[in-house]
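One chain is shown next in C-alpha cells, namely the form predicted alone.
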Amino acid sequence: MKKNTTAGLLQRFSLFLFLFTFSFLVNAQVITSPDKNFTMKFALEKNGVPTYELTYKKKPVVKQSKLGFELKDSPAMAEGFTVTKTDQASVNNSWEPIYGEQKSIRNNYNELLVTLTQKEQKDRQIRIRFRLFNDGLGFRYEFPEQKELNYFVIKEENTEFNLVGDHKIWWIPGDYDTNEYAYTTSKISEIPGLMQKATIDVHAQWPIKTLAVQTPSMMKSSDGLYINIHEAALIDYPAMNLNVDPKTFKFSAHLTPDAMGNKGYIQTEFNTPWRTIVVSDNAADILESKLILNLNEPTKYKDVSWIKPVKYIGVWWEYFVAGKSSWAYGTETNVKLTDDFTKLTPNGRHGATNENVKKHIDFAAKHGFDAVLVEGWNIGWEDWFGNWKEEVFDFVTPYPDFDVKALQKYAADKGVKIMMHHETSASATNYERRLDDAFKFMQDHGYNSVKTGYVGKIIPRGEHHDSQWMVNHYIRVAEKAAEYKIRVNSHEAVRPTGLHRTYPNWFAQESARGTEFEAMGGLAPDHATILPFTRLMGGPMDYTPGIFQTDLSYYNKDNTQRVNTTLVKQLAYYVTMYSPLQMAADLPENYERFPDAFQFIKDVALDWDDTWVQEAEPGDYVTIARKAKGKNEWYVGGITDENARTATVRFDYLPKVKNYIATIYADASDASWNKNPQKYTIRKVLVNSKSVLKQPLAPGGGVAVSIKEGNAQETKGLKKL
C-alpha cells in the first residue's frame, strides 16, 4: 500500500512537473546573449499581460517587468494577449561610421520577436522586438498595419525597469523642457528628498510633477554591476522619462506630453524607439558600449564626402565673461523684424563686428581651425529672449557692422570657414517657415556648418522641447540641411539617441549643462566625470572646452566665479569628451599667453580609428585613450574629480618593438582647480607598448597626452618613461 501510495505520488509530481514545464515553455521565451553572459526571458504573465526580465553573468538586472500601452479613447493595450508567433535570429557583421570612436564597429546580437495578438479586441496586434548584445538589452514595439488598428493616441507607454535594489544613481530632475540641470548622486530611496533641491532654476524649464528622472540613467548594484537606460533611435515619438517608485525600486517609462497632453499620434505600420539597458560589472564597458549606435538605421544619405569633423573657435565665451560683449546691436528692447536696424542706437559692446570677426579668422588661420562660429551677426537681438515671441530672427539679415559678402571673401583667402549660428529663441515655427531661405543663405555665402539653439518656450505654444512635434522638427531640420550639405550642431535639442549614424550631418548637440554654466553658477568638478556615463551614450556633445583663464575676475575684480577645473583638464577633455565638433572656447589672446599648452588643442585629432577606456568611475574619474583616424598617433585625457588621484595611462595598444614621442601635459604638483588651476608641466618622454604611466592628478585636474613617431634627432636625448 506504500508502495503504491509513493508512486502515485512520484506519478503525479511527474505530471505536475510536465505541466509546469509546458506551461513555461508556452508562455516564456528565453534568449541568451552570444557570449552567453545575458539571459533575457518574455513571458505572459496571468491575463495576459506581457513581461520581460533579464540577468547578466546569473545576477537579476531587471525583475520581471511589464510592458504594453495606455490607448487614449481606446481601449488598452497592457493585457488579453496572446502569443501566436516567434520568430528568433542572429546577426554578427561590422559597419564603418562615417566619423566615430571607432573605424569599425561590431553588431553582434541574438534575437527574438514576439507577435502578440488581443484577441477580444478584434485581434488587434503588437510586436516586440527584442536584442540581446553582448554589452545588453534593447527592444520596441512594431505595429503592424492591421484592419483594427490604423491611427492612434499613446496615453502611456507602461514599459517597466523592475530593479532589484537601492543603486547608487547618478541623475538629473525628469523635465519635458530641459536636460541642463546638475547632477545628483545618491541611492533610488534618497531621491524624494534630494528633488526639490536637485530641480534648481533653468529658464523654460517644466519639471515632471510626479517623482522623476531623465535618461539616460546611470546606476550602480551593490554586487558593483554598472546599469544604464536609455533609448534608440528616437524618431516620430516623445523622448522617454523615468517614474521612479523609491520604495520597489521600480522606474517606468513616462512620455513628454504635447499641449493636448497627449503623449504620441500614431498610424500604422510604426516601430517605437529601442528602449535599452547597457550592463557590465565593469565600468569601462559602459563607455565603450556601442549598443545605441547599431540600434539605429544606417544612414539613407547616398553622398556623404562633405560631412567631415571640425575644429572652430568663435565670438562667443567673450559674451558670458564679466559683460565683455553683447549679442545685440541697439539699445533699443522692442524690435521687429522690419524695422531700420541702421537707426538702432548702438551700444557699443556688439560683439559680431567686422573687425572682431577678422581678428578670429587671422587667429583660426593661423593655429589650423576649420572654422570661426559667430554669434550675434543677424538683426533680432535686442528683445529675443524671454518674451515668447514667433517672428524673433529672419536668420540672412546681418546688423550694420557685420558685411556678409566682404567676411565671407577674408575667411575664404585664409582658408577658414564662418559657422553660421541660428538661435530660434524656440520659435520652431518660425524656423521651419524660413529653413529653405536661411540654408540657401548659407550656401550662396558659403557657410557649411550651423550651430542651432531653441532658448526659451517652444513655439507652437505649448509643445515641449522633448515633445513628438519637436523630436520630428529637429530631424527635418537636419534633413533640410542636408539637402544644402550643412552639418548642425544643436543646442537646447532634445538629447540624441544615436540619430548620428542616421543623419550623419546632425554631427553634435548639446543637450546638458556644458562650458557656458561655468560662468552662470559654474560646474562642480566631478561634473565631466558623470557625462560620459549620461549624455553622452546618446552621441557627441559640443561641450565647448578649452577654458584657460579659469578665475573669471581676471576680467572684472568683482566677479567671483570661476572654471571649477584646472587648465590641464581642459586639454583632457578633447579626448574624454568625444565630439566630431570640438571648440577652442576661451578668447584668443588667452591661448598666446599658454602657446605651450596651446599646442595639444591643435594637435588633437577629431576622429578616430580606436578608443580604449582605460580606468572609469562614474561621478570620479575617467582615462581614455584613442588612436587618431589613418594615423600613427594617439591621444590620452585623464580627468577627475574634486579629489587628488593618480591616473595609470597604459600604451599597450602601441605597435610592438618601436618607440613614440609621448608629450605629457600634466598639472603641477602644487596645482588644484580652485588654487593654482594655470600651474601646469609638459615633459617629453619615449614610450613603447610596454611602458605604464603612473600620473598624479590634482583635485578637479586632469592628464593629457600626445604619442607621436619621432626621427632620430627628434627622440635624441629623450629618456624612457
Contents of the next structure:
Number of protein chains: 2
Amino acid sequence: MKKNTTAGLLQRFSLFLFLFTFSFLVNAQVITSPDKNFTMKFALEKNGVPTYELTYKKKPVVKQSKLGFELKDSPAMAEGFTVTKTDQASVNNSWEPIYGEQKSIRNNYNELLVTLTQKEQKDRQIRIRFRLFNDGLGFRYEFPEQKELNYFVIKEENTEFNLVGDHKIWWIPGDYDTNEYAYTTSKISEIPGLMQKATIDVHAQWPIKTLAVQTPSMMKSSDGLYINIHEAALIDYPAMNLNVDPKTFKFSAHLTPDAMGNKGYIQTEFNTPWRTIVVSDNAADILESKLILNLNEPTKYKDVSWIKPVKYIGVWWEYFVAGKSSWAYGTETNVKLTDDFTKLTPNGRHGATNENVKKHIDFAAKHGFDAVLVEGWNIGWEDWFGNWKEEVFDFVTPYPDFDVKALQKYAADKGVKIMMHHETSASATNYERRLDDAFKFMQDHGYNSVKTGYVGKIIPRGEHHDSQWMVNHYIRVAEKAAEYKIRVNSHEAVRPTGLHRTYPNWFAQESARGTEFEAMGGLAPDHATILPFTRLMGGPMDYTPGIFQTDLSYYNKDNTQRVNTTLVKQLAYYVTMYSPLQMAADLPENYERFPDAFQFIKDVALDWDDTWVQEAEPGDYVTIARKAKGKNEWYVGGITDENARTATVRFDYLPKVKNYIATIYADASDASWNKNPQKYTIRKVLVNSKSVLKQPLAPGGGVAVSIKEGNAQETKGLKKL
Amino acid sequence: MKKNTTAGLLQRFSLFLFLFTFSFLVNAQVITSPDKNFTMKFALEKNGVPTYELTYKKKPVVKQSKLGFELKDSPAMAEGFTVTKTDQASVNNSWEPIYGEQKSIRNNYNELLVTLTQKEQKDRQIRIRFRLFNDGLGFRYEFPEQKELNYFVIKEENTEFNLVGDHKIWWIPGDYDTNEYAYTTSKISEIPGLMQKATIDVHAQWPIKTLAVQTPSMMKSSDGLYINIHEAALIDYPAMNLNVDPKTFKFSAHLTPDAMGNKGYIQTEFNTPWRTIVVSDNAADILESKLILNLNEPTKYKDVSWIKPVKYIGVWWEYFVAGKSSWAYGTETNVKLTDDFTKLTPNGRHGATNENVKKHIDFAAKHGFDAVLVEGWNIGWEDWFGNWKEEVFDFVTPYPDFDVKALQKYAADKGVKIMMHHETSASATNYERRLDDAFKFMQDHGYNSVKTGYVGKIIPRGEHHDSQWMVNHYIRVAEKAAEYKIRVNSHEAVRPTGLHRTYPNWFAQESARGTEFEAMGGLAPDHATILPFTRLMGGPMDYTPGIFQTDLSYYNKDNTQRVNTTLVKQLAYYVTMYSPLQMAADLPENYERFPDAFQFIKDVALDWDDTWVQEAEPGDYVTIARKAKGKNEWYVGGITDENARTATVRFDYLPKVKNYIATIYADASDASWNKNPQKYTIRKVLVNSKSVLKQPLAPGGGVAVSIKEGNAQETKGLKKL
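Taking the form predicted alone as the starting point, write out the structure of the form predicted together with another copy of the chain.
Following is the full complex, with the preceding chain placed first.
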C-alpha cells in the first residue's frame, strides 16, 4: 500500500481520530474521500426510495442505485422513507494486524450515517452508514432496536450497483454452494451467452437460475477504471451474489437463501455486512486496498500470541496423482462409524500410514517446515462423499495404520506439528455436535491447527454453503477453535470477507479453484493473475502452490493431466498470493530433485512488514514485492498468463545506498507452461534501491526473487544487476 | 395384561425360545398367531407388488394391502418383485422392563421373513419381516447391505392399511409438527367434512394438505372389532401419518418430509420402524397390549440402576393461571443471550424466584415428592417464542432472582431434587451444540432429570418435529443424557413408539394435548378416555394431572377457563394413564385445602408388578387396577366421559381369602365436571378377591381406590364392601 510510506509519521498503535458529527434534515447528502478523489451522494427518490451514487476523479462509477429490503410477511423497507437524521464523521488512524501484508494499516475515511424513517409503517427505522476511503466506498444497513422492528425475515436485499458501462469483467457464475469455478473474462453484456459454458461441473454446486455472478466481482471500464465489488464482515447474514442486467449493466444483491427460500433471520439491533466498492485507475491499487480489512472489527480475542503463520507440507498431493494413494483405508463402499474398521479389507493404497507420515515428518524437520498436514487419517473415507450422509466422520478415530500417539511423539521429537484434517463432508450438524470432542482430541494430541473441509451438500439439508446458518457455522467453528488455541484453514467454506481480522485464528481459506484442480483438468494460465483481484480481496487463500512436477504423466503414463505453469511460477505464488498459511504442496521426493529451487520455498516469509504491488493487470500479470516481518529480507514474485512478458521489478523499497544479494529464480529461455516447465535459472546479483530488474517471464511463467543482506564473503564476486 | 397370570409359570429372566426356520420359494405365505386368532397372508400381485392381509377370528381386519417404496432418483421398490426366500420362526419368551405396568412381559409371536428381489433392477433386495402376536401384527421393511442399494432417499413409503369398513375412528388431523390436537370421533367417511373444524390452532402446526390422520389411530368396526394402527421403534426415520381414503377406507403411510420434501435418507443395512396393528374384540385388550414394547429393542445401556420413576410437583401450573406468574423475568421483548439480564426491568411476576422455589421444595419434602420442576429459571424467556430465533436459551444462565447453588443446597438438605427445564424453542441445533454444557451444568448442580420442550418452528429450518432429523435428535438427546445419568421428559417431541424400552431414561413425553390445555379452552370430558387408546399406546405421557382447583375463576373472576373434570377424576388419572413420571400439577396451596384427597396422590405408586384393565371403551370409560411394584398395595382408577356411569371394580387379583383395606375416593352424588367438581367422598371398606365395587361416577367424573393391608387396629370397625 503506497500510502503506507507515510506510516512512518505515525507511532506504533497511535490513534489519530478526528470525529466531527453534525446533523442535517435534508434529503441529499454528499461526502468525499479524504483525498477528494471519490464523491458519494446519497439521495431519496420522490417516493422515498433511498439511493446512492459514486464518482471517482469526476468519472461516474455507480450511477444512482437503489437501497433497501424486501421483507417476508411484512411491508418492504424499500420506499416511503424520509431522512430523519444524518451524521457525519471523519476517521484517520492506523492499526496493526496480527499478521498480514503490512505491519500497520491506515484507516482513513469520511463517514455519512443516514437515519431513514418509514412514517407510514409505524415509524420503522433503518440506518445506512457510508464510509468513503481513498480506495473506495463501504456501506452497510443498520437496524436499530425499535418497537415495531424486533424480528423480521429478509426476502431480498435491494442494494443495486448501477454500473455506467459495458465493463470488462472477470467472473464466475453465481452459486449458493461453491466458489470453485474457473474465471471467464468478458464484457458484462456477454455474460448471458457465456453462462452455460462457465457453469462447469463442481461438487455440490447450486448455480443461480437467474443471471448472476459472484463477488468479489472485478471489472474494468473502457476508460481504464478498475472496480471491485465485494462485501466485508459477513456475519449472521447470507453471502451476496450479484444479479446482472446485461443490458443496463445494473447489478443487484442476490442473497443466498435457506431451505425455506428465506434470506436472513434478523433480530435488531443488527448491522448487515458492508457492501464494498474498491476503485482505482491503477490496478495495483486494487490489490493494495485494505478497505475490506478496515471495515471488519478488531478481534475480541484477548490472547493472540498463539496465532502464528504456518508453512507446511502434507500427505495430500499424492491423493490427486492418479492411482498413487487414497484417503480411504478399506475397499468397502458402505461403512458406518460404529463399524470395526480394523475388520475392513485394506486397499493397499492408504496414504495416511505411519510410515508415510513419518517420512513427511522427517522431511519437514529437515527443511524447516512447521507442520505436516495428514488427510485420510480418520475413519469414514470409504463412502465419505455424495450420499448426503450425516454421520460420515467422528474426527477422533484413526485408521488402524495411523498411530496417533506414536506419531505425536515422533513429530514432537523433531519439532514438527501434525496438522489436523476435519473433512466434514458438509455435514455441519454432525461437526458441530462433535466439535468439542474433536478439538479436545487435537489438544490432547498436540495438534494446533486444522484444515476443515465441506465437500458435498450441506446438512442441515436445504441450507447452502453460503446461507446465513452456514455463515454462522464457520464463525462458530473459528470461535470454538480459539477456545482450544487452534488455527483453522477452511476449505469449501463461504468465501472470505476480511473476517481474519476479527477471528485471526481462521487464518486461511480455500473458497476458490485452487491447485487441486491442476490435477483435475488444470487451471488456466491466467487463473492466478485473476485470483488476487477476486478471491483474495476477501482474505488469505490456502492455494497450496509449489508443484514442481507439473507433468502428471510422470506418475503414470496414462495421466494426461498437467499443472499449467512453469516451476518458477509456482515459486512466485508464495509472494503473489498472500497468506499466513502456505503449503509446499508437492511430494517431498520432487523437492529433493530440485533442491536449489526448493530453497526459495524454504526461505520465503509468511508475514510482512510491507508490501509493494509493482505492476498488475487482472488476467495478465502481477508482480509484488514484500518485506519479511522484522527482518531485512525481501521477496518478490511475478507471474504472467499464457503470454510471455518482461516483468519490471524495482527495488526502491530497499534502504538507500546499501547493496543486497538478490537471488533470482527465472524461467529458462525455452521454458513455458506446457514445454520445459521445469527448466529454470537461478542467479545471484547485487541490488540496491536504484536497481531495476527487467526479467523475461515464459508463457505461463514467473519470477521469484529473494533479497538478503550479505557479508563481504557472501557478496564477493557477485555482479551488480 | 390377563395373559400374565400365567407368568407364574416362568422364572425370572427365563427365556423360552422356540425357533423354527424353514424356507419356501412360493409367492403366498400364511402365518397365524400363536393362539390361532390371527391369520396374516403375504402375497405378490401379478406385477410383483408385495401385499399382505390380516384377519382376526376369521373376520377380515386389513384387506389385501400394498407394501413398498417410492425412491428419489431411483426406480421404485414397489413392483417387479419375486420372492427369493422365506423364513419362519416362532418365539415365546418374556422379559422384565426396568419400569412399567407389569413386572414381566410376554413376547410370543410367529414370524415370517420374506426376501423380495427385483430382478430387473439389478437384483435389488428388500425383506419384509412380519411378527404375528396374539394381540396383533407388526411388520417392518429391512434393507440388507447390497451392491446396488447402499444409499437411497425415500420419496414415500407405500404401506397400505386397506380397512374393511367405515369404522368409527378417534382421530386428530395429520400434521408434521404437532400432536396437540383435540380428538374427533366420527366415521372414516365423515373425516373430510370434519377436518377443517378439527384442525384447531396449535403452536407451530403444519397440517397435511391432503386428507390424513395421525397415529396411534384407534378404530372400532361396526361388528365390534377394535383396531389400533401405530408404529414401533421409530429410529432414523420420519414419523408416519396415515393418508385416508374416505370412500374405500384405505389408509396409507404418509411420512414426514424434511426441508427438501424428502422422507428418509437411508444407508443399508437398515430396518424401518415396525408398522403395528393391534386388534381385539375387547377394548381392554388394546390397552393391555405390549406388542409395541415387544417390537422395540432391549436397552443397550449397561447400568440402568439410576433410572427410577419420579413423582414431582412444579413451578408450572401458576404460569397457566391467568396473570399469576410468568416464565420471563424482564418486561423487555427483545433480548439476546449476550445481554446483561440483571439490567432488565423486572416484571414483578417472575415465577422461578428463590422464594417460590423454596416454598415448593418445602412442600415436596413435607409430602414425599421426589422433585420440583422449575420452569422459567434461565435467561431468554422474554422473547422465547414465535421468532424462529436460534439462540434463545443457553441452558446454563439463571435469572438474577434464581440462585442455583443456594437452591441446590436447600433442596439437597431436604432430600428433594430440582427438575431441570430445557425449553429449546424448537431450536434443536442450538440445543445440540450446548448439550454437553447443559448436562454438565445439571450434573454439577445436582439435577438428575430434565423436562425438555420444543415449542415453535424447528431449527434446522425446514425440518419438522416429526421428520427424520428430529427423530434422531430426540434420541441423541436421550443417549447424551444417559451419559450424564439424566432422565428426560420431552414435550412437543415426536409421539412415542415404545422407545422407552431401548432408551429407558427417556421415560416420559408429552406429545399430545395435556393438562395445560385445560387452562386454554379446556379438554373435552372424553379426552382422557381416548388417550390410553391413542397417544399412550406408544409410551408414558407426562399428562400432569392432579388439578384440584378446576374452576380457574378462583384466581381471577374474569378467567372463564375450567378444567373439565371432577376432582376425583384427576385422582383416577394417576392409574388410568400409566407413566413412571407423574406430576401433582396443581399449586401446593390447593392440595393443602384438600389434604384427604391429596393423600391418594401421595400414596399412589409409579411402578407396577401387574395391571388389569377392568373395563374400557374409547371415548367412554376406562377402569384399571394395578399392583404396586414389590408391595402388597393396589390402586384402581376409573374415569368416565361427560356421562355419568357406574364403574365395576373387581378385586379378583387380590391374594385369596385375605381382607384388605380399600380407600375409595368417589365423586359426590351431586358432583359433575361443571358443577360441584370438588365434592367428593372418601370411605374405607374391607375388600377381598371376591369383592365387586359398583361405583357411580359423576358426569366427567371418576373413582380412585387404594388397597392396602391393614392390621387388626386398622381394620377394626371397617365394613366389608
